[in-house]
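Encoded as C-alpha cells, the following chain is the form predicted alone, with no partner shown.
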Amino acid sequence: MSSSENKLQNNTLLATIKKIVSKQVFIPIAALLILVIFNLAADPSFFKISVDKSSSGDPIMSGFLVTILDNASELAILAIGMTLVTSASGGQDISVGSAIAIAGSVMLRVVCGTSARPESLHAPIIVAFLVCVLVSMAFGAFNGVLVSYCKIQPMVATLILFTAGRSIASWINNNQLPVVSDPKFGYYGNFIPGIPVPTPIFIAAICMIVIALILKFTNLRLYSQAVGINPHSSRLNGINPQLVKLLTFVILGACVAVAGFIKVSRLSTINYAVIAKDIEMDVILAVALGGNSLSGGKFSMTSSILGAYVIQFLTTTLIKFKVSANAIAAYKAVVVIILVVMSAPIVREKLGSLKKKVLSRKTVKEVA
C-alpha cells in the first residue's frame, strides 16, 4: 500500500472520529461507556439480572441494571421539562424537588380524602393524578410568570418554591403522613402483578415517546431554542418570548407530577422531607452532562435523558462499592467541576486554538 492511501486512510479514518466526537450525544455515550466498563473490570456481576419472586409470588427482575433503569425513571422524566427550561430561559428550575412533595402531598389528598389511613380510595387514581397535574402546572406557571414576565433569573425566581415547597405540601396534608393501604396505588411505582418489569420504565418511555412526538409535528423545539439563542431577534420573527418561557415551565410542571406521582407510588405515603431531595441538581447535572449549554439555546433531548441514566449509573455504581451516601455529592460535585470548566468559552477558546496548532504542525510534517 502506498503513502498516499495510507494517508487518504487516515485522513477518513480521522475525519470519522471528528465526526463522531463532535455529536452532542457523544458526551453521556462516551461517560456511559467509562462506567460501563470500570464495572466490567471491577465486578462483571453488575450486570447480571435475574427473575425472582416478589412477597405475593410474581415475577419480578432484579439486578443492578434493573435498579438503574427503574430508580432513574423520575430523573429521565424531569429531565425532559429541565432540557426545556434550560433551552428557552437560559437558566434552570431549582424547585423541582419540593415541587414533587407538592404534587405526592396531592396525590395523596385526593386517595385518601381527610384521613391519614383509609380503609378505601376516596376517589379514583385517575381523578387524583389529573387534579395532581393541574396543580403542578398551576406551579410551573407561577415560576414561568415569574421568569418570562417578571424578568427575574430562573434560579431566583424558583428559589422561591424551593424553600416553601415542602411547607405547603405538608400544610396540605394538615402535617399528617398518609398511607394508601390499596395494593393497586402501588402498581406505578413498583410491579404490575404478572408483569416482571418495573412500571416506572414503561412511564418513563411513554414520557420519551410522548415529547418525541410534541418535537416532531409541533414547533416547540424551535420556538424554545430561537427564544433561548436570542429573545428580541424571535420577537422580530413573530414569536413571543415570554408564551414560550411559560410553557416550558408548564411543562415541566406536568413532568414534575408524573415524576411526584411514581415517588409516592413506590412507598403508598410520603416524607415530606426526604422525598425526592436534592433531585434537582441530578436533574441539572443530566441536562449539563447531555452536551447542552446551561445558558440556553440549541438542545439535544435524547442527550439529556442519556444523562439522566449515566448520573443513576454512577449513583447505582458508587452505592454498589459502599461509598457513604454523605461522599456520592462529593462526587457528583467533581462531575459538575468538569464539566463547567469544559463548557466554560475561555476554556473552549483555549481547546479549539491548541487544535488549530496541532493541525497547523501536522500540516507542515506532511507537506516537508
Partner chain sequence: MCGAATHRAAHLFFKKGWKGANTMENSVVLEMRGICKYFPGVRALENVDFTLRSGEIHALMGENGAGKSTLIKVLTGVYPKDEGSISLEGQEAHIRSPQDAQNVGISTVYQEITLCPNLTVAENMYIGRTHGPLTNWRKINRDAGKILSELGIPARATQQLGSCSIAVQQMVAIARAVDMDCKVLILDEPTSSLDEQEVSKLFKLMRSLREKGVGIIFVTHFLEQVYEVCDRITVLRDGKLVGEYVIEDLPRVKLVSKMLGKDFDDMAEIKSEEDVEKIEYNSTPVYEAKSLSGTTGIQPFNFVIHKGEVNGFTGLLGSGRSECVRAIFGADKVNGGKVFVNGRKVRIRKPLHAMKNGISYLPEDRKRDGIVGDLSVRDNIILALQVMKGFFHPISRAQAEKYADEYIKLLSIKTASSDTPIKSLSGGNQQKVILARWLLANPVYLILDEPTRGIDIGTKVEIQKLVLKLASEGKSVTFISSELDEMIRTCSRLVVMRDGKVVGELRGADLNQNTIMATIAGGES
Second form
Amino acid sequence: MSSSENKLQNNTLLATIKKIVSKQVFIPIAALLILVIFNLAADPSFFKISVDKSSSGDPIMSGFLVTILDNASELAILAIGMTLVTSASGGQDISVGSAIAIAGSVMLRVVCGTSARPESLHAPIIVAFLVCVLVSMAFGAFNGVLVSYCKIQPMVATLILFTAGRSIASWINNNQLPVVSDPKFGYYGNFIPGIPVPTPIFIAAICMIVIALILKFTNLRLYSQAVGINPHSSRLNGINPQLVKLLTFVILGACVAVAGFIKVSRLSTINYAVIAKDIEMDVILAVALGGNSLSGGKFSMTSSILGAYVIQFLTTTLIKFKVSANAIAAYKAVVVIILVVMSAPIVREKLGSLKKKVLSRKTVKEVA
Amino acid sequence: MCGAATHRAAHLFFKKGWKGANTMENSVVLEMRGICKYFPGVRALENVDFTLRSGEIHALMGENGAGKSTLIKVLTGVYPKDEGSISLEGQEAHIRSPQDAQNVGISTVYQEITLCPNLTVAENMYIGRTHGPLTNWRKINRDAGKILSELGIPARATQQLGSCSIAVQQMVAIARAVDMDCKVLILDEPTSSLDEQEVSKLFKLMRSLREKGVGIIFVTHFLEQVYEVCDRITVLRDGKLVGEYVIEDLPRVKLVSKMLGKDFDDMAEIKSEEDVEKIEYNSTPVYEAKSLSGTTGIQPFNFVIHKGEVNGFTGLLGSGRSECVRAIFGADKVNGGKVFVNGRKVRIRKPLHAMKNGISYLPEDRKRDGIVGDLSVRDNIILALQVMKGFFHPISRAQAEKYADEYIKLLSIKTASSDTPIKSLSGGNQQKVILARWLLANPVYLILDEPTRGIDIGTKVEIQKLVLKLASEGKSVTFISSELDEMIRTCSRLVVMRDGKVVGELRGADLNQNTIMATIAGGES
Amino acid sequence: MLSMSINTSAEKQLKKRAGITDTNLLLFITITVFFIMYACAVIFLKKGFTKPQSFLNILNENAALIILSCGMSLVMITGGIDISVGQVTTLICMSCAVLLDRHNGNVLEALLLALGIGLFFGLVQGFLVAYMDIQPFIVTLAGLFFAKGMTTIVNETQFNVENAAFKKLKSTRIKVPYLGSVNKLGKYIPAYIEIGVLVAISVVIILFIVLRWTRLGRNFYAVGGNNQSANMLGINVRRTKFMAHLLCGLLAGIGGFVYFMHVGSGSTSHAQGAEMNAIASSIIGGTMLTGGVGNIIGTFFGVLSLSTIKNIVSSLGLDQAWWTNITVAAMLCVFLLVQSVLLARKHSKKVKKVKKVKNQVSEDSSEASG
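Let's compare: the form predicted alone is above, so bring in the form predicted together with the partner chain.
Everything in the complex follows now, all chains and molecules, and the chain you saw is the first one.
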C-alpha cells in the first residue's frame, strides 16, 4: 500500500515537474541556475555585493551581480523589441548595433551642436533624447516598410542598415567624436549622485513596466502572434499584417533609442566602430534562449528578457575567469549550442522516450 | 512468393467469407496486418488490417480523424508504425521513408500539393527518382511532354510548376506517380480541388491503370465518386477497422451509417418550407451590391440578400464564385461598384470594413486563410470579435475563456481544452472553431465558402443544420459548396456563375440538379 | 570574355524557354545591370575602368569573396543561411599564418589545415541544422562567435607571414595574353591574375555544373522550394541540407586559403563583414533567402557588381570611408526592391494568364463534349 502511495506521489511530482519543464520560462531559468551553481562552486565571492564610495564621494554598489544587472540593461531593452519583431515578422533585425550607433550619434549631435568639445550642453538632454527616439523610430520604420510593404525577408532588409548604419552615424557628426563634459549627461549610464544603484537598471525596469502595460492594455500580443503565424488568416480577420509588422519595427526603434542613450551616456562619448558591437548577436541569442521560435509566432516576453540577463551573466562569468574579451565569443558559442541542442524538439523527444524506458523498467521491477 | 500471397488471400477468404469468386482472380498486392500507431495521448490506429488486390480501385473511407491519413502515412513511410506488418506481393516490406515506399512501388498523390513550386513541371515529375548522377534535361523534358499530352494535362514540360493552377499541379503529381510503374497508387483526396471535367479525366486515367493491374487506394469524401469508380471499400472509424466490403454489397446509406457508427437520418427533410416563405423579399435587403467588380477576373455583378435568407453561389471551379464573395467581404481588391447594407451606402474596401458592417466570411482554404495554427482554440475563437473591438480594447482572459467554453459547448467542438493549439484538432473541428469565431462576432450576414470541404459527413450535416438554424433566427447566409445536393438542401436561391459572370439566378422549383447543371453549362446546350 | 559567352548562352536559354523561371529572370536582371553599370563606368569615368587590368583587379581582389559567396548561395538555395563564413576565413588566415611562421609548417600543411577548419565548421553546423532541426541562423551565429573567439585564442596580434615558399606562392602572377597595355614609357605591361582567381573561376564552373545537372544540385532546389514536398518526392532532405552546409564549409575553407594567399598575413580584423558581403552578393545575384531560387553565375556577377559599385564610388572622389558602405547598402536596397516588385508583378500576371488559359480550355472541352 505504501508503495502505491509512494508511486502516486511520484506521479504527481512527475506531473508537476513536467508542467514546469514544459513552460517556456523554464529554459532561461534552467540556464541561469546552471550558471549560478557553477559560480557558487567555483567562487562564492562572485555573489558579494559591497557598497563603495565613488570618486565624488557618493555611495555606489559594486559586485559582479550589480555589473550584470547594469550591463544587461541595453540587452534587455533591445530584447523587448526584438521579441516583437521576431514574433510578427518571423525574422530578426540584425541592424540594432548599427542603429544604436546612429541613435548615439544623433544624441551627441543635438547635445553638442557642431563643436566636438562644447563647454555646455547645446540643448536639454530631454530634447536630445526625444529627437533621438524620433530618428531611431524613423529608421525602424524604414526597416519595417522594407519588410512589410516590400515583402523582403527581415534578415536581408535589415542587412541594408546593418551595412550602412555605422557609416551614417559617423557621417552625422562629420566623423568627429564629440565628448560631453557636463557630468549630468553621464548620470543615465552610470550613477545618479546619492543613489547607489546604477541608473540603467532603473531605465530597463521602466521599459519592462511600459511593455508589460502595453501588452496588458492593447492587443499587441495577439496581433503580432496572429500575423507571425498566419498573415493570410489575420488579414481576413480584419488585422492589417503590414501595419502590425511595421509597428513592431517602430517599437524596436524606440528600444534602440533608449539603449543608444544609455550607451553614449556611459562614456559621454561615442566610437562609431565599436559602440554596441555585435550586440545584435547577443539580442538574438537572448530571444532564442528565451525559448521563442525564431521563425515567428508565439512568444514569451518574460523569457526573452530573462534570456538577456542570462547572456550577460555568462559574459560576466567568463570575464571574471580572465577570458580575454575577444575570446569570450568562443565560449558563448559553445554554451549557446549546448542550450539550443538541449531545447531542440528532436533531442527532447529522445530524452523523453529514454526517461519513459527507465521509468517502465522501474515499474517492472516494482511489480516483480 | 506468389504462393504465399494466394495462401493468404485464401485464408482471408475463409476468415471473412466473401461472396463472389471473381474477387479471387486478382492476387493480393498489398497486405497490412495489425497496424498500430500512437501519438502522444492519441491512439491514431489500433490493430488495423488492410488488403489491396492488383487491378482494383479500393476506397478507404472514414470520418475525419478516423485514421485514413495516418494509415496512408504509415504505408508511405512518413510515420513509422508502432506495431503490425506490411507485406507487398507476399513479401514483408520494411518502409521507413517515402523513398523506401517509392522503391518498393508505392506512389502517393496527397491532398495538398506535394511538389516543388520553384521547379519546372518536368523536373517535378522526375526528381528523386532519376538514375545516375547527372540530369539529362532534354530527355526528361521530352518524356514529360509525352506523358502530359497522353494524359491531356494542359501544361508545358518546361513551365515553372508554381505558375500552373492548383488543378494542373495535382494532375502533374498524378502523372508523376503514373510514370513510376507503381504497383500501388495512393490517391489521397485528389479530387477536392478538381472540377467535374478534370475529375472525369482522372477517373478515366484510374480505370486505365486498373486495367494495367495497378492497385489503387482512393481516399475521398465524395460518396458519388466512390460509387462511380471503386470496386471495394474499407471503412475505418476512430482508428479501428470497421470492415471491408465489395461495393455492390454496401449501399450508400449503409456506408454512411458504418462511417458514422449510427443510423443516418435522412438529410432531405432538414429544410422546412415555411421558413423560406417567411422571407420578405420586398423589405430593404440586408446587403445589396450594384455592379461590384474586383481585380480577380470577375465581371461587375449585382447581388442582393434579405433577412433570414440562405442563398448560394454556384458554378464550376474557377467560375468566380469564391471571387465574388471575396469581393463582397473586401478580401481582394475591389475596384468599382456600390454597396448598401440595410439600405445605407457603405464603403467596403478591406475585411475590417465588412466586419464592422456585420458581414462575416468563412474562407474556402481553411488551412491558409482560416486557422491561426499555433494559437489556442480560445484565441482563434475570439480573434474576429477582438479585432472588431479594436487594438486598445483587449478582451479579458476570463471573458475570453467564457466565450470559448460557450462555443465549444454550443458547436460540440472536440478539443482537450480551450488552450489546445488549433492545429492539433481534426479538420472538422477546426472548421467549427472558425465558425464559432464568426458566430461570436454576431454578424447579420454570414458568408460560408465551402464550409463542408474536406470534413467528415457528421460535421457536414451539423453545419448545414446550423446554417438553416441561423437563417431561422433572422441572419442572412451565403452558402457555397461544391456538392450540389448540399446547396439544394440548404439554399432557397442560387446565383449561377460562369467564367467570372453571373449567368443566372434560380429559386423555388428551379432548384434541382438538372436546371442547375443546364444553367452552369450555358444556354446553348 | 568568359563572362560574355556565359551571358549569351543564358540569353539563348531564355529565348528557348518561353515560360521563364524565377531563377532565370533574376539572373538576367543581374547580368544586365552589371554590364550596364560597367559600361557606364567605362564611358563616364574612363580613368581606372578602361584597362583590362582594372577589370582583372576586381577579380584579384574578390577571388575569395566569390568562393565564399558560392558557398553562401548553395546554403541559401536550400533555404538556409550561413553567417559564419567571414569569421571562419579570419580563423583560417590566423591559423595558417601561425602554422607557417611559428610552427615551421609548409604550404601544403597550411592548405590542409584551411580545408580541415572549413570542413569542421561545415560538418558541425550541417549536423546541427539538418539532423537536430535547429534554425540555421542560430547555429551559424554560434559558429561565427566560435570562430571569432578561436581566432583570438590562436593569436591576437597582426603579423605578416615570412615563410619563403608561401611568399613565392603569394606573389605568383599568371599572365593573361592579349590583354596587356602599354605604359607612358612605351613599355608593354602584361595583364595578370592571381592563382586565387583561377581557383574561384573553377569553383564557379564546377558549382554551376553541380547545380544544373547533378542530382545533388537539383535536390538543393527542391529542398529550398518546399522541403516537405521534397521529402514526399523521395529526396533525403536531411542529407541534402547537411551536404549544403558541408559544401559551404569546404568552400569557406578554400575561400579562406585564397584570402590568405591574397593578404599573406594573420589578423583578427581580416575579412570583416565578409559574410554580409557574401549574402549581399548572393542576393544581388538573384538568390532568394526563401530558398529554391538562385544561380551560381548570378552570384559571380553579384560579387562583380558589388565591387564595381565600390570602385565607382571611390573613383567619384567620395573616398571617405562611409560612402562605400552607404552605396553598397543603397545598391542592396535597390536590388531587393527591384526583385520583389518584378516577382510580384510577374506572379500576378501569370495568375491571370493561367486563368484565361484555363477558361479557354474548359470552354473548348465543353464545346467538344456538347
